[in-house]
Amino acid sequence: MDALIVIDMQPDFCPGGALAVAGGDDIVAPINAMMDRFGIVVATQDWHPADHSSFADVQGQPPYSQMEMPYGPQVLWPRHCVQGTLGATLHPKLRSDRADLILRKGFRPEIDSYSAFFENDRVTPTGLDGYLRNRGVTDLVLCGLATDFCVAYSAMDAAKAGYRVRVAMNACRAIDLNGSLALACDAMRASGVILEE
């Protein structure tokens, strides 16, 4: 059984967002024609309180800066997804109504949570893990936003979970923060995903 797992497609991460990731929205329509392909579809949504540990703003510093945090490095993002706002929603064109599970994450104010599967502390589960094997999924695709991040977070905890994961690139776009795209590729290969143009 195969489950595609739609990534944070919102509009606070589409052009116009609070946290914009370029051609954001022209994934919309790719994503939506391999829902059909699949029995299980999963969407992940940031929800953030409006206190969120990982806003520059809260800690005072200048966007896209880092701390540390108690769970290790953490970028420091503009303001973005804050719970009931309508940059949280998902995408307005996405087929969310083809969505068997949307799953909520970076609810916690004092943790950030990239990974569909984990926190960033890479300890407290999410609970997708149980949800997808209760389906009898064996077999995952990944697409979405960011590539470098949430995507990329998310494929390799799937694939360290023992799925066989593929990701998307061409339903995939990047924030590429420091050469942060070629780097999550490189570590998503590592973990054996397969990167499917």
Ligand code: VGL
Given for the second form:
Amino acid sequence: MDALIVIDMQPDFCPGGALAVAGGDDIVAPINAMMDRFGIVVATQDWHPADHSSFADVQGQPPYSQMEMPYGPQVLWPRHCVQGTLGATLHPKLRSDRADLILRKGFRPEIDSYSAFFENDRVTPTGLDGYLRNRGVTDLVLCGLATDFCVAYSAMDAAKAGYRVRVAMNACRAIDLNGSLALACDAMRASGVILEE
Ligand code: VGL
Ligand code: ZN
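One more: the block was the form predicted alone; return the form predicted in complex with pyrazine-2-carboxylic acid.
Below is the whole assembly, all chains and molecules, this chain first.
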């Protein structure tokens, strides 16, 4: 059984949004077109409280700086995907009616969650592994935003959990902060993730 995992297709990650990823909305159409080929579709939503610790303004630090958290280093982002705001909804053109499960992550103020499987402390599970396993899923294709953060962390955790994992690179876009895209691609390949066009 294979599942399509659509990562964080939200207006805040698209041009005009709070943490805009270049070309973010170009991938809505390819993602919509892929959906019918999968038995299961899961969509994730980055879903932060207003006082989230990954927000630069909450920490009084410049955006894109790094901060040491109890769980390790954390990039501080411009405030984005605040619960209940328009920027945090699923993209209006995404066929979100096709999603069996919509999984929210990053809702604990003290910890970020790039991965759809584990929060950034790398031990707190989101529950997605249990859901997929329970439905008999063995193979995953990931797409969405952003290639080098939430897609990459999710793909590597999925590979570690034993799924066969492919990333549909033409249906992803990257933030590419200080070479993070190349690093993420190398790390994904090293984890056994297949990057396909
Ligand atoms: C993401 C940075 C902060 C992502 C989420 O979806 O890749 N990146 N929050
Ligand atoms: Zn976030």
